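Consider the single chain below, provided in structure tokens and representing the form predicted on its own.
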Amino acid sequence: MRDLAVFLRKELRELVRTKRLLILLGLFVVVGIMNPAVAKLTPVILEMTSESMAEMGVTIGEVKVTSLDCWTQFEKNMPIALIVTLIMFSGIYTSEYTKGTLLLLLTKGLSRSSAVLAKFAAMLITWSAGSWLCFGITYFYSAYYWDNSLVNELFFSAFCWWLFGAFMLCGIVFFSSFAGSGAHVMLGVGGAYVVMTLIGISAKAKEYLPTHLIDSSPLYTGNAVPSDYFASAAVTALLSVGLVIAALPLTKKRQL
């Protein structure tokens, strides 16, 4: 535990020093504000383009915006925030290997497993703070302008997004245990996502895949209930733990 605490303090200080934490939290704030802003401005944009569309024979009727439009934007924009987070963290392990900075700490008796877990904890803390901050901002503005009670299972869908993001971070931990660069880590994580998407084409397999967690629309509209996502959540949690556990012996065997 002492080693873990030492490494975690180092990682958190590094996040602050490099302004990576500030940048990511700023991104989540922007996305949180953008979700209701885009929904609010949609009728204005359509009204501005109505004349040109009418000349093309397209008639735009009155557009009524509700909280559902705001949360639809949340579902569309969260992948952007997650992708940026993954890119920012893709080299968090491999850069230590190439620079040799990790070796200096290990020679002082600190364990590799603690280094791996501390880096993962720092990533998870950042993702948790950012994703829930984005959700909170969106929730506040959606409640201010519209009525959140019109949308179902907001908190559960946000938890699903958080769990999926945590799973993707576990992918970074795993691929970093043997990949040579941050680009290779992103290729591994991206490839895993593509594979899950292809497998998810099968309706029977989809409900067990992590990618099912980020399909929030049925929850919002009441066409699905939380229990429909329990199998996917359980598989995602098990895979996440498995990826981190598998990364530990691989990292120990890695030559520095």
Second form
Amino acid sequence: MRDLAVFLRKELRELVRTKRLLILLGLFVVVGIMNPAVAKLTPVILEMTSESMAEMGVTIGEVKVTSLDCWTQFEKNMPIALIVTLIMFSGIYTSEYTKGTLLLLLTKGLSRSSAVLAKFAAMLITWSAGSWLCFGITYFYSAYYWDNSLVNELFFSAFCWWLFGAFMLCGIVFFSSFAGSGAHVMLGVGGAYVVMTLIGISAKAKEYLPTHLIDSSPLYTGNAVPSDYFASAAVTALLSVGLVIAALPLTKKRQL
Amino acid sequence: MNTELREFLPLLIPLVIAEFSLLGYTLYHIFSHKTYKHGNRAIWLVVVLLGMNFIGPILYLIIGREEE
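Take the protein just shown as the form predicted on its own and give its structure as the form predicted together with the partner chain.
Below: every chain and molecule of the assembly, starting with the one above.
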């Protein structure tokens, strides 16, 4: 337990000093502001293009923006923030293995498992803070300009997003236990996502896949209820725990 | 237009502040370093200035910035 605290302090300090934390949180804040901004700008843009559209024979009526448009933007922009987070963290393990910086601490008697878990905890803290910050900012603006009560299950869908991101971070932990570089880790995580999407083509299997979690628009419009997502949430949580647990012995065997 | 613009201010002000502080920090970082993970100074200056709406600086900070 003490090992874990030592490593966690080191990781958090590293995130602060390399400015990674600042960059990521800044990105989440920007995305959080962009969501309502794009929704708010949509009628203005349409108005500007309506003349040329009218020449082509397309007429655009009055466009009314609601909080639903804002949350659709949230659903569209969250993957970008998540991908940047994953790229940023993809080398968090492998760079230390290849540079050999971890050896110094391990030879002092700190355990490998606590190193793995502490890095995971640091990633999870960053992702949690960032994703909820982004959600909070979008929520605030959406409430300021429109009415959030039009959109259903906002908090549950945000929780689904958080869980999916945490699952992808577990993917980093798992692939890092044997991959050679950050690029390999990213390849593994990306490949896992593609495989999940391919399996998800079958509608029956889709309900149980982690990728189902980030399909939040049916939740917003009321076409789905949270209980439709419980199965995939349970699968995601189990897989996440499994990936981290599997990574521990693999890292122990790894030649550093 | 004026009232319309005022309606956008709560969104625009934080975005403008974020954009320019990010741009300033990125330019400072580029000029205070000689080597980068990928590319050279000229390439990064072009990328950052052309894509100054967040994309350029973020690209630089992710793939151009050298770890210290």
